[in-house]
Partner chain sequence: MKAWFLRSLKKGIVTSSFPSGKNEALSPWATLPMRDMSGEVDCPVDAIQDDRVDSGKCISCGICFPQFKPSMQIPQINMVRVEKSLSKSMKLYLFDSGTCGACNLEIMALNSPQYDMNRLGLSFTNTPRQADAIMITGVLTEGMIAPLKAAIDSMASPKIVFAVGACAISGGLMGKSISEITGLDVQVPGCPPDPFVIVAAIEKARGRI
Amino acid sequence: MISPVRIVFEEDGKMFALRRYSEALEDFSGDLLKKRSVDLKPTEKLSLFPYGPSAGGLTESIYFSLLTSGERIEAMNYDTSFKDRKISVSGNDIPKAVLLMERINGIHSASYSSLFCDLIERSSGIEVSQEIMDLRILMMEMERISHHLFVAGRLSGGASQNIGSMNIYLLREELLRIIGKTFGHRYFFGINKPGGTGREIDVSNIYEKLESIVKEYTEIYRTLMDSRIFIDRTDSTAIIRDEISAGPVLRGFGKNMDGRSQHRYYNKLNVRISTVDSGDSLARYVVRSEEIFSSWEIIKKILERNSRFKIMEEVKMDKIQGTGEKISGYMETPSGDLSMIVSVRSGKISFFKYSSPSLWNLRVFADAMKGNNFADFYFGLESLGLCVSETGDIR
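Requested model, single chain only, the form predicted alone:
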């Protein structure tokens, strides 16, 4: 099976593409995937219902236009421009570009900055140690657990499982405090640098705390899976079976695909990929929960071989001049595959393009809502774990 195209660009009259889970650019002659647009036409029986960009139940600023007979959704459009972010990465020196990279999607900062630094290092022939790769894996897997806990809290709260929801949020807050104390920032800002990191990070005291969080969530997970109310609200809602989707959405309809399993950072870690066949909101919740447990398995392996990450001097920026060659790659964020192309010339970013998982998952969600009731909308949306900030105009 050929992976979907994630990035397409034109240069010198030729088209190039980067596919999912790829580090190689290829010539492109296919049809471009145009921006999704559905003409919603009201009729005598169907009306347009506006929802958002700021409304009860929405954590993200998205305007949804629903064509509905009152309960059943017949078609849907969306508009993310209310939170449109215009960020120029190109033209900046590398330290400024790394700072911007952390803030494209702040709650996935470790994933974004790890990929960006990896591309910068590869563009300059910089070999990084296993210790640096382990540190990045540790941050990204803790980031994954944090994000999946947030999604689990939203879903369980929406199903009126309030005690479970509040306990999940409490576990996430405990995790963020551990991250903040250990790494100096709750979302890992300022850690990643090309060639290493400038901070000494002591992880010798976090094993038991993380283990406790995972054990407590295991009990909550079992309770929710025994809850008839929770199952009824999430089962068979917003079914997605579109292969352009990403991450837990993709694995939620049985696709055994996870970028970590083939990424060199994760070599020999034997990433356990969790899949469910049904493609609904419940399936995506189960995948995320199982990934919390598999992330903990990965974290344990990292902690077994590293108790303290010593200060690793970053590469001097004047050593990274670049040749303008385009370096491409990917990283599996908590929401799915992030693809990126970067080039450096004269010490500055001369070219930058990226493709985020939220961009694709929002697209498939809009199509998946047809035939669902409005009461299902919340669970379909929250099961995606969208971050609208990463769908903006960033170049």
Second form
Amino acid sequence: MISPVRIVFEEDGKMFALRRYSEALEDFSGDLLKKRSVDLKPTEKLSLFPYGPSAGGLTESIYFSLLTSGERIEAMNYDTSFKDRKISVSGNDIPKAVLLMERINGIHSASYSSLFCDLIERSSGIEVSQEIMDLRILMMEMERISHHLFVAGRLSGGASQNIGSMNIYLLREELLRIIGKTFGHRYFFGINKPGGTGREIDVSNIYEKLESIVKEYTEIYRTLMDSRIFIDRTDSTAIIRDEISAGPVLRGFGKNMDGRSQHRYYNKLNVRISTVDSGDSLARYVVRSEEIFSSWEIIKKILERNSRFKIMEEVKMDKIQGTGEKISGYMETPSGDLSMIVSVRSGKISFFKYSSPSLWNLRVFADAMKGNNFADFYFGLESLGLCVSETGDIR
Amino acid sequence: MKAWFLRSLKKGIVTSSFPSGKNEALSPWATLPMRDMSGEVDCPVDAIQDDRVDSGKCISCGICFPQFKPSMQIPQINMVRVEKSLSKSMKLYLFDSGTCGACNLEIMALNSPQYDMNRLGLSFTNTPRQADAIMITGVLTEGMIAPLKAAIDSMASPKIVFAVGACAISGGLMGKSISEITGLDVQVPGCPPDPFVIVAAIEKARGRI
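What's the form predicted in complex with the partner chain like, now that we've got the form predicted alone?
So here's everything in the complex, that chain up top.
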């Protein structure tokens, strides 16, 4: 199967595309994926149920419109535009652009800033050390565990497994405190810089604490998978089998694809990819849980060869003038593949485009909800690990 | 069920006694930076004036390091009034006006066992109609202006408007403050604020500390 196109843009009358898990731009001549539009007309038996943009149960502002008889969902639309922050990346100098990257999706800031810094470095011919790549991997894998724990907590809470949910949130908070103490910030803000790191990071005493969190989650995972209630609520709900989806959604219907397996950063780390065939909310939960364990395997390797990350002699920003050449790349965030194209000219960002995993997963989720029970909406939504902030209008 | 019960017993009490006791953790850059050595600093949000850091503007980016270092103290909470009538019980409504997601998750963290918001008489509610306080996060976005006004209007008095995080207070790095459309009773600084800072702000606003 050819990888789906993630970004398309036009320049000098020619179309270019960037595909999933690709660092190379290619000529594009196919048809563009049309904007999803479903006509929702209420009838005598079907009503429109609005949900959002601000309502209990939603982690971020988003609007859903469900055509339903009360039990079965016949069709669904969504609108992420309410909280568009209209962030302008182009025209900014590089230090400010890095700060913006961290805040496009704050809970995946390590993934966004790592990819952005990597592109800036490649555009300027800066070679970073293995140590810096290790630091970025460590942050991204801890970010992945944190995110997957949050999703697991939401799913188990929704299935009335409140004790399980609280146990998972407890572990996530323990992890965030370790991250905060070690990295200075619970969401890794202010660490990534092109060519280096903004702070000295001492990771010499986090191994046992992280091991304990993963061990405890293993017990919770087994207990949840023994729970008839949890399985009943998540099994066969929101089945997705669309190849344009991303991350755990893609791997949740058996696709053995993970951007980390072929990425330069993860070379020789033998990323274990977890897949489940059923494509439902339960499958996505299992994939995420297995990814917590595989992330820990990666973290162990990083911690075995690093105990302290020193402040690298930061690249002087005035040396990054850029040529205007477009550099593209990808990173596997906790929600799936993030693709990005950047160019730098006269020390400023002159071109910026990106494609977020939540954008694709939301689209396939909306199609997948047709025929589902109304009460299953929550499990389908939460199993996506959606981040509305990254679907916004970023220029 | 038995497994959960045994697990809870094994884990013991994990809940903080804060604010009567000490906060067990505090993310360093969620605290206000303070001058540590001389040297010029190019703050991206102009939060530093004459060695003083404006807590409502600071975005915890650490660009001021090493001239400035985290103070490791819970920052000053700016508030215009204290609502003692809500000291026994207060229902919170989370309103995302345009966040990166981090502030929302830090507020939701109050529900985790380490903070156990219920012990303080706090709970989340699903509608602003039942809320005593609205916790607004993120920059002011065009699409959320009408829902925000409607949410605040629908709340019964007495009500408290919290601006949580630098984006809501000052517009942060990328936008406008929510103060452009509503008065702010309490400002909770940070990017995002540490959950202990949020607890401290809530407790101060209710006159409990």
